[in-house]
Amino acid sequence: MINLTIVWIAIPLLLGFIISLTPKLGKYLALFGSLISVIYSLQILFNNINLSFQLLDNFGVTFRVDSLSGYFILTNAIVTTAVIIYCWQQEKTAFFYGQIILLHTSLNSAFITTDFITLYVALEVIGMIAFTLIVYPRTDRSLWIGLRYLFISSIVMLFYLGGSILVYKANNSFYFEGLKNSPPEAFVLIFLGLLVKGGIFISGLWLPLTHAESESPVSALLSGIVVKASILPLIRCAEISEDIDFIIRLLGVGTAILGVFYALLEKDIKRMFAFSTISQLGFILASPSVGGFYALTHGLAKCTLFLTAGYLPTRNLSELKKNGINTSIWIPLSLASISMIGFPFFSSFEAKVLTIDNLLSWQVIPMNIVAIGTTIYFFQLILLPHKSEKDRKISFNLLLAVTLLIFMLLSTNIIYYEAYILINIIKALIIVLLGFLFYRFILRKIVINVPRILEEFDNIVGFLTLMCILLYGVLLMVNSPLL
């Protein structure tokens, strides 16, 4: 299995090189690379593999392959496959497909590594490739968004690297486990990097603009899987000690609340999706031990939403409510929305039940409130007026991509079938009903323009300092041994 894992990581790198030599085969080779990851991840999950190995002694490189990483790898594989199918008939160059497959393997590397320095390399490569995909249209707007993304990403990774060096100084290794024996500065610097890259709590306010203004397939990649490259390491760190687990759970609850608040008041549909991603990342971190399954269901649904959004006549929700949309677009949009609210028969229902069952007592009330909030803003999409428009053709590749994603949302419904007991179904239906009533009688009558001042570049940089103070404060609050 070790040799198979090394080959699995190496093949997409080789494919990226071959694509540059044979441009006409670009999309075929990229699709082949993502399908290999589908097979590899299914083998991990079906065989319940738990494997750890290292390549270079105490200096790294260490890897861990288990069911947790298997869920993230499967998410990466399906999302990448769907995006490639979506772009199949578009005039994308071999460079585009080469970057996608390199991004794919870099994400896989981040999902299985268990040392800080290898993770640093993977996250830096992911950031640079994401930058090239964001600026791919070469418009003034995309260049600014891309440079903004690259600058913030690079700055926080310098902090992260400093924290990694402190871990090595204290333990003579870069292993994640060394964090508990390291000075508090190491914890703060490493977590600052991971939280900003992952879009967690107030440090996540820099991501919605990037996700909303990128092309639809790039937005689907960013929101569906790229942000999760920093989430899995946080989950791994939660396993180190109860104090770190508590801190991550606390940040998860705060992130979920912040994201749902912004999403409820947002009138731009792609920005609403982006803030929804922040909120859903909070769900993953609120219950770290079962976050892999939730990451899978979220990635599939969010990829569907962003790909479908590319075919909407406008991003303005008010105009969509007034003029309606094509039924062919409404169907996948509403199905993905139904999945996001955790309706039974979708795997998201099982993921939400599993997450809530593993919450601590103090988390239950706020996370259930967030679940109701999620239902409220997704009802805006489910209840959109729609009609058949024969004169407006919908891309076959879009339909094929979203069909794959929705099929996976339905078929993965067998993973935690124990969730289908009467009490869980009743709770889910009550949440859906409350969300509908709040939307029908309250949200529809509220018009609030949320100021975007907190998302301005100067304020985003200022949040870096604020997050450092916040992390130190949380360490003091829990009286952590890290101090």
The other form holds:
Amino acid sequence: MINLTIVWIAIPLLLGFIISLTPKLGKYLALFGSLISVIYSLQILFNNINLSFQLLDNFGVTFRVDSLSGYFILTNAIVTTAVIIYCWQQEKTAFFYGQIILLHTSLNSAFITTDFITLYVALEVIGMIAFTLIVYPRTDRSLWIGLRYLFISSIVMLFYLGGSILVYKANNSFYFEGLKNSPPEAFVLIFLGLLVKGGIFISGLWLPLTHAESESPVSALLSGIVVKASILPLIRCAEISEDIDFIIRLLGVGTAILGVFYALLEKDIKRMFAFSTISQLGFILASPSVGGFYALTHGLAKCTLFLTAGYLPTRNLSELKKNGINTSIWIPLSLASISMIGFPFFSSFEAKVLTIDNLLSWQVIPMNIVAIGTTIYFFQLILLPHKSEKDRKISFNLLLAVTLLIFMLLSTNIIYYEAYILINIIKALIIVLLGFLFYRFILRKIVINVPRILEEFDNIVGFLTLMCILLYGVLLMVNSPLL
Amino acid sequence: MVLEVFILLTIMCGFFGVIFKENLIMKTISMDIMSTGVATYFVLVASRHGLFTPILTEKIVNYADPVPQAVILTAIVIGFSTLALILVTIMKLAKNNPTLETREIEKNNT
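Switching conditions: you have the form predicted on its own, so give me the form predicted together with the partner chain.
Now the complete complex, all chains and molecules, led by this one.
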């Protein structure tokens, strides 16, 4: 299995370079690479493999493959496959496919590593490739969005690097476990890096603009899987000690509330999806021990939403409500929305039940409110007026990609079918009903424009200092001898 | 301790440069100063037990820790390639935004 893992990481890397040599085979090779990952991750999940190993000597690279990383790898594989299928007929160059497959494998290596330096290298590579994908259209706008992303991520990775050397100083190793014996500065710096890269809480305000302004397939990749590269390490850190677990749960609740608040007031459909990503990342972190399954269902549904949004006539929600959309686009859009709100029959329902069952008592009320909030803003999409237009045909590739994603959303129901008991179904239906009522009688009537000043570049960099102070504060609160 | 304070000052200098400088090139240089500070800290940590090159000799000496040095070498290479990407993008942006002021570019492109 160890050899298999190494081969599985190495093959897509090689494919990435072969694609540059044989541009015509680009999309076939990329598809092949992502299908290998599908098989590998299913192998892990079905056989319940739990494997740790180290390459080279004492200070070598360490890996851990278990069901948690299995969920993330499966998400990565399916999202990448769907995006490649979506782009099949578009005139993308071989460079684009090469970047996608390199992104795929560097994400995989970020998911299985357990030391800070390998993670650092993986995250930096992911940041750079995401940058090249964002600036692929080469317009001024895309260049600026990409530059902003690269700038912020390289600044926070410098902080992260400072934190990891503090861990080394205390433990003589870079393993995640070392965080327990390290000084608080190490914790603050490393978490600052991971939280900003993952788009958590106020430091995640760079995310909406980046995800909304990129092309649809790139947005789908970014929202579906790239942000999760630093969520998995956070989950692994939560396993180390109870204090860290508490802090991550706290940040999770804060993120979920922040994201839902913005998403409710947003009038641009792609920005709404991006804010919804922030709020759903909060859900993953709110109960880190079972976050893998939630990440899987969220990644699939969000990828469907972003891919479909590429075929909408406009991004303005109020125009869409007035003019209506084509039924063949409305169907995948509303199916993915129903999945996002955790309606029974979709595996998101199981993931939500699993998450809510594992919450601590103080988290239950805010997270249920967030669940209702999610329902409210997704009802906007489900209730969009729609009519079938014969002349405007939907692209076959979109159909194929979306079918794959929704099929996976339905078939992953086998993971935790114990969730289907009467009380859970009634709870989910009550949340949906409350969301519908709130939407029908309240949200439709209010129009508030939220200023975007907080999303300016300087302010986002400034937020890093705030985030530092916040993390120190929380750490002091947790370790305080008075409590 | 004194050295650590200087390193912290370097990093802070770079960080506040990124926030307060208007021009994109100045921001990039500030970021590079930050990364210099971090790299220096790695070197300082590596030398905490000794300064000699870690090569096996007959005399027993206090040698520097090679692990942080190896790691920071990787990080410097990564930082260098990121810098290259950033500078190319700035060159492209400079065609339509010759002043390279972030506020202006932001106003035109968001």
